[in-house]
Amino acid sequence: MHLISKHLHHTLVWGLMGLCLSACHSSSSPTYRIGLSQCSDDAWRQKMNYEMERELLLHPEMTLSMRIADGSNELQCAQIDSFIRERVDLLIVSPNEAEEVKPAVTRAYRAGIPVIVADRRVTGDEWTAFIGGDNYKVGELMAQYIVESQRAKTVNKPFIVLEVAGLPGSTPATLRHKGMMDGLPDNVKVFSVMGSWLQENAYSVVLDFLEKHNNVDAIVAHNDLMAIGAAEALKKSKTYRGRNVPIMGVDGIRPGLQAIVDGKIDCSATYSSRGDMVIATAAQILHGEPFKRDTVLETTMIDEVAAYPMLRQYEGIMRDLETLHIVKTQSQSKWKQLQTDNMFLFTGMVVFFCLLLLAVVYILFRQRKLQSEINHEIIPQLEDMQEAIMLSRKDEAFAQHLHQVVQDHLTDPNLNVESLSSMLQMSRTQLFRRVKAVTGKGPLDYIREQRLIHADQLLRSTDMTVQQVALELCFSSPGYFTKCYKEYYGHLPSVR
């Protein structure tokens, strides 16, 4: 008995020493605190925040503290200064207005804190990295949309455009306006109202403008929410009742995509948030790895054809993000519980060593149980969610490639499953499976749908007859085209 007792005593002592060393090693591992200063809490920035949270799951060594300025330059500068006083390891800033917030960004940079400027660029070079969209390019797309809308009108008179702009001092509002104005012909006259990025503000100022001007030919808004507000104002205005005024937004987030699908607005320009790229860049900076200092994200036009599959992809990603958030919360709760148990152990060691020896047995058992739960429940869920997100991104890229290939060959009579398989470099079986997954249709049904959509556009925008359109888009006969058209749209085709 004496030998057994002595052996148990040594086992517990060495186990305690090992646990202490393990805890010391854990506490010395690098932990970085990142401060995030968001200018507002709109839908676009909520998407960016979700993307950051998702990417943070891959970086357990980093924590994120977020503060929202609610559109106030003064509050945002004060929040940045508080992050400086707290000596965060890295600061992410999405400025409200560039020039107003720039001094606070400069103070953080000069204090030795790496600063990532996201979305809205600040002037000068006292920042560590920038990640954001090309707002001048967005303006060029707005000009392109206006020119195309002008061509669709046959009346020979000045073309009147109403621009619903964001905050006057913000970089996006300034560059989008400049890009648009640089791309417009002389006969286009632009009136600007200030929507301040908010749907309700846009509704009010647009409705007031429409009541005073009855000759607006097109509306462009600096974001989707203001475009939706403008559409509501247009519907409310008695002067414009029954008139079709094309409306374009910017962002390509869920409310805008839904508005395009519902026919409230005509199109939108993508403006990527890429919160995941912001966090990945932060990790590179904190770990001393190479990183790209100036990243300008691509922007493209989204029409009614592209909006529906993008909306499906977006909704799928948001469901995955909500699940990831739940999994992350569960994981954090278990780790906090584990840390609490460890603290209890070491406090007991100081007070009663004998009680501590008994507590070690309990805590070791508790640790193993919790670690087993994390290894067998939480981590597999995280890996499954990450795999689902990667597949969702691949599906989005395939959907865009598929759409472009079909659009490029709508008038090709040889466009069929075999030729589409060849162009996409996959077997028939792979093609059926992938097309069905991203569109909900088979390849031939998808091709026919795209031809019917293009046929409807030709009937509405050109002088082509039904027979000519059927022949142009490779239908076997006008009768078959008419049958397909009626099944898809619910009425017979007609020249408008």
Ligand code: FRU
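We call the rigid core the largest set of C-alpha positions that still match within 1.5 Å between the two forms. For clarity, every value in this text was computed on a predicted model and none was experimentally measured. Numbering follows the first chain given and starts at 1. What changes on going to the form predicted in complex with the named molecule:
- For residue 59, the Cα coordinates differ by under 2 angstroms between the two forms after the core has been superposed.
- For residue 292, the Cα coordinates differ by under 2 angstroms between the two forms after the core has been superposed.
- Residue 418 shows a C-alpha shift of 2 Å or greater between the two forms [criterion: core-superposed Cα displacement of 2 Å].
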The other form holds:
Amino acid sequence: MHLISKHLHHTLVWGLMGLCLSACHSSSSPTYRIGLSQCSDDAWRQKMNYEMERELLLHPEMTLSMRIADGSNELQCAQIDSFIRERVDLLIVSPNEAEEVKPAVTRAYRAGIPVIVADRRVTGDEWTAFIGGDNYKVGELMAQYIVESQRAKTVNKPFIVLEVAGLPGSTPATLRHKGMMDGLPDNVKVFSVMGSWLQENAYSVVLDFLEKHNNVDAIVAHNDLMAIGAAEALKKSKTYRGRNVPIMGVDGIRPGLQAIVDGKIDCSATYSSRGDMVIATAAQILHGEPFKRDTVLETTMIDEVAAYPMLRQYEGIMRDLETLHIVKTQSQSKWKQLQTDNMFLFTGMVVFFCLLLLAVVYILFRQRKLQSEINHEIIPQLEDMQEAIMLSRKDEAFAQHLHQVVQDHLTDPNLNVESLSSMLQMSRTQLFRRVKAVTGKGPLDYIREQRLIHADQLLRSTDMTVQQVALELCFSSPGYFTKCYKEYYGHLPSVR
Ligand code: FRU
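Right, the form predicted alone is done; let's see the coordinates for the form predicted in complex with the named molecule.
Complete assembly follows, chain above in first position.
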């Protein structure tokens, strides 16, 4: 019993603590919901997402919900519209294509939702802040690389470059192309094919191009994945087998760095994602603090010398970010579990206390009912019974007294209603009522009955004659005595 109560005590204490904890948590729980619309999902985007997640650890007041558009403008617009309907507190958009996604971004902005455009831009200026790489500078670095590659070649003839472009409607593709074109000398001839940011696309369009043109001097791709696709196509191409064509990519994260280390591509221009900066800016906007409206991130060239240490460093960063992601997911699921447990405990306690309350109310109700039954039914009955007992005791005493007085005066000719009522000290009416109550007959009949009983005893136990007995017991005549005797006993009086 003691053990059970101790256990119950512990359960209650922990339960209450759990409830307090969840109450504390909910008081500091997120107050801002951020919607993130990502145009696609790849290593570069994942890095950006992880960086955001890490920065969010510093901002428990914000939660992030992400939707990925898989490279589709329609899907991205629909996802942005759903964020608008859900009235997120802030929207982060990395647009798939500038013109196509602009209407949805404008709708969000006009709905009063602060919008941060990240990485790729949208046309117009209906957005709150922009953070992204310097794509024009990336293009310039591509031109610089082409010029250097051309210089390495001794033969003086037109230099043919194959550009593998990203989605044409995206600002990085447009600006990278422009930056490159602006930086190239006249003797460089550029052919463009569209890889739409994807390795497999780049592979097939480049292979197709190489099969038709055997004079490509250098390949520049708008990102590393397409540069790797181009390298695979080059390797595959019968026309170029064994020929060294320099290849440059953009992004400078794991796949690109590894490709440089492995000698598949020559170099890459860095293209920062800075998800952490995006979240920090979101916090500034939401807290009404000053923020920078347009942030353009630095870019730099990575060659085979820089690639190896950068790869190691990058892998370290990614491991940390991935571990952080795992820990965060685990802690979220544990926290959810804790909340479910608390909810379960709370519901259990509520049900328990409700049942207890019901039981108490029922018992109180029943007590009142029983009390009223006792007061209104049982007690009056008991009182009636007590009264009846008292009455019967009185009657008994009266009956004995009556019997005694009558016995003492059986032979007294003056024994009648008058004398009896004065001996018993009551009125004639009272005497009549009480004698009737205890004997069932009137006083005269009772006296006569007692005289007959005594007469019978005398006849049985003495030598007295019927006349003597009739006289002794004050009957008016022996004939009257005989009549009364016969009526009472059913036979004539006789001497023994
Ligand atoms: C990733 C990516 C990068 C590229 C950037 C341009 O989704 O394609 O490879 O540099 O987007 O926005």
